[in-house]
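The form predicted alone is given below as one chain in structure tokens.
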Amino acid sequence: MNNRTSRIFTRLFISLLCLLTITGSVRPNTVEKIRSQGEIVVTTRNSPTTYFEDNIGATGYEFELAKAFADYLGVNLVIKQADNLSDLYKDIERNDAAFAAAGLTITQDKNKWVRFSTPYMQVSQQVIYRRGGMRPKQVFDLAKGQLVVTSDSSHALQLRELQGRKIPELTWSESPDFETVELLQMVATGEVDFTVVDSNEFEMLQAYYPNLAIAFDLTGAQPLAWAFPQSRDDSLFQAAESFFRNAQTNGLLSEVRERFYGHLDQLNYVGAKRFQKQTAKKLNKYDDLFQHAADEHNLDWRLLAAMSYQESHWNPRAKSFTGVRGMMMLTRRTAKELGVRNRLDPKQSIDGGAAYLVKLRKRLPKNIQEPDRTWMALAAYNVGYGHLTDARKLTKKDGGDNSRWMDVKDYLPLLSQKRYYKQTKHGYARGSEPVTYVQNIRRYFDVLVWNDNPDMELALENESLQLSADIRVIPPLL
């Protein structure tokens, strides 16, 4: 072989070796790893501002982000839950989950083994106690008292601050079992004095516990994140990062919102304690002609007792001053178009409602979807599908998207002002009223979701949960 053939081979060997070396070297990052297994797997806590299980499937706020981060990706979404905090960040370390949703606090403490990502809602820790007990109307006052919270929560964090920087005195209990139902049923039941929770899980729980209040808040406005691991590929994390400047601006993040806390403000004390006690006195009397209806109608039970309770309070013989009667407080014109004779007969009446809504929910553009398209026919149910129809034009002639709830209920009490009534064509509406009764349901919903919930149910018959045995005191620093 003369030197001109061997410098030919040399170099094509070099070259060779060269492309081996680079094709080797490149292996795909996470987000192409997760796109061939077709799946992503997040952990979570279960819990009503998280992730939770009904009969009718898989829901949550947490829950819903998640699922919408999965489709931007373009796999499926796998739920991973976590028995505590402790054992979620644990999933993360172990590459067990891509990260956790869980409503997590964005903490100094935890930014050493996590990376999260921008936040997408500001809570405030707050201490809760129970009406008629003790009440601390200061931090000094929480060292007076039995205080428990969850452990490796930010919560005990802010705790340990302030024993160290102002109350050395301050003790309290803390478990990694304890979930924020357990808190707060041991505080209603007057197990311990005080707890402290995130004020959108309190927003959240307040209406099953109404002997509950805020003392106050321990801490001003606190970023909630998802979590991922630290990690020099931070390919899924750069992802997510793009899904929330997306869920920015076109409205995921406030659709979200709005569905799960945007009807929280409902049911007040007062409110909460009357459903509590008509829902113990008269719902088992009706719940079989609930059931029956709905499987009749394709609808949940639940849905249809929260809409008799906004309009009769579950009585049989409820009438208006308007001649709408009945537990369903059917018009005698509608009554008639749905082959009701008896509207003061509890089965016709509610078979009745059922059909109506069923009715009116089939009216709207195909282009709704739900929950939209539910909150909307019962806005319908209440102020006429014409005035609906009327509130819908006018919020996309302002710009608004009119197959949005949240967007539409802003626009239906503009009926009853004469500057865009006039611009209708069905006119004058109490606009207002809708929005109240469809927000209302919304509340009667939840509850009687988490009542028909086995793990809530037993949680809220238990007249006392016992401690922990894996609970643990922190001793004052004196």
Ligand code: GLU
Given for the second form:
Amino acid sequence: MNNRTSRIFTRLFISLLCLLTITGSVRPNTVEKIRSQGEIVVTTRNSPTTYFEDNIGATGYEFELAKAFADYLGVNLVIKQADNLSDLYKDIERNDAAFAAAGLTITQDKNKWVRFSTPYMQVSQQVIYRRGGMRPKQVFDLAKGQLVVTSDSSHALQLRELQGRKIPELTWSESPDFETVELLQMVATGEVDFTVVDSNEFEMLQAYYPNLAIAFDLTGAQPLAWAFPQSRDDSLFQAAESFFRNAQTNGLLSEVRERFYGHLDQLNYVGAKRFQKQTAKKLNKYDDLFQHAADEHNLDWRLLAAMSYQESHWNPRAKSFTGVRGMMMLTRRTAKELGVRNRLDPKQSIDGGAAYLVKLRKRLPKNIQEPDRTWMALAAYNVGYGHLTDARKLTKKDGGDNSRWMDVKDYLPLLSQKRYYKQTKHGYARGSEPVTYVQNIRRYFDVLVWNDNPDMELALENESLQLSADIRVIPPLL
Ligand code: GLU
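Show the form predicted together with the named molecule, please, because up to now only the form predicted alone has appeared in this conversation.
Starting with the chain above, the whole complex follows.
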């Protein structure tokens, strides 16, 4: 090569390099693209543990986390609802969504082609059976009954592994169309014997199916995480990682957890069964009154109904030894203040109770946000505004956040211990009562909201769900 040609080559090479650097630097990465579009599309399932509509709008554990992440990126959240797990993974594969937030278990199988974030929860897989039906004691018993799970789920994967490793005679049915609610419904109505769901799902849904119980844990703790596409550009993945790091330290993760799971252990089998019975027997007698009072005071009627169940089990003549009476258990003094003449009249009692709750809620400092505002107003309804304020002061003194129910509920019970109540203005109180009170009401409220959900009604109406055409029976390996 003579000098001239080598100069030409060098120039060419330099221009090519410049071109590459320029084009390379103008191509935006995923996060930049999302920011310039102003929105992020997240795929999820419509279920009580992930995403659903309540009286205020879209909510659910995954929705709230994804919303916080969208805020963190400074963009709007767009939810894409996948019909089933298989479609959800397809959304990721085809880049139809930026990531999936849907209670997904990290499994080796899925790990090959999606990228899982830092886990945000640990769950175990649980075998669920119907009380009074066949109760499996160990994995081998699963082969003795009819078992259904969702296709493409971690549960189906676990069964496949068991079949291969331990129980070749195991058979089960699976369909992509079975959501957890449907699986539980099938076991509850006796259509099938067992199913497998995640522990957080059963925890949340058990109150709707009091005749279902856990037979045993099929797995140890397994992590749930968000699933991202595997791509060379990992800007979004890294943004999510730093979001989760922040969420750990700033308390967001525990706050969302408390909001959806914090009150779940309240309703045991007996309580849930009784609530279900009373709802069927009594609620329609009073729901007009609850609706009316709710409209009047801009409240959710199901909150009033839940409160009244907690107060009196919907008994208009209820009476306690402390002298409180009626559907909403008003004291004589409060009734007088509110202009309630007859506490035993259900309408007057419900209207009075609603007015009193709203009054307490208004009185709380402005920095307390919903839903904590309502939970604290309920606590004040039960224990008195003064005691609630005392507990809030103790919370603050100890470095807690007194605008959060999650923190205050830990301090209320201390009001019954001398070394704490002697520091307060209003003194001794049975502080654990309002905590149980609020948590019970939240639980009853959840159940009423879910009963009102059109999908749920459908499930309950069709006593036995028709097995869909898409169902696959997995034969034994023998
Ligand atoms: N954790 C399950 C999975 O990753 C999804 C939950 C369910 O289908 O119930 O497959």
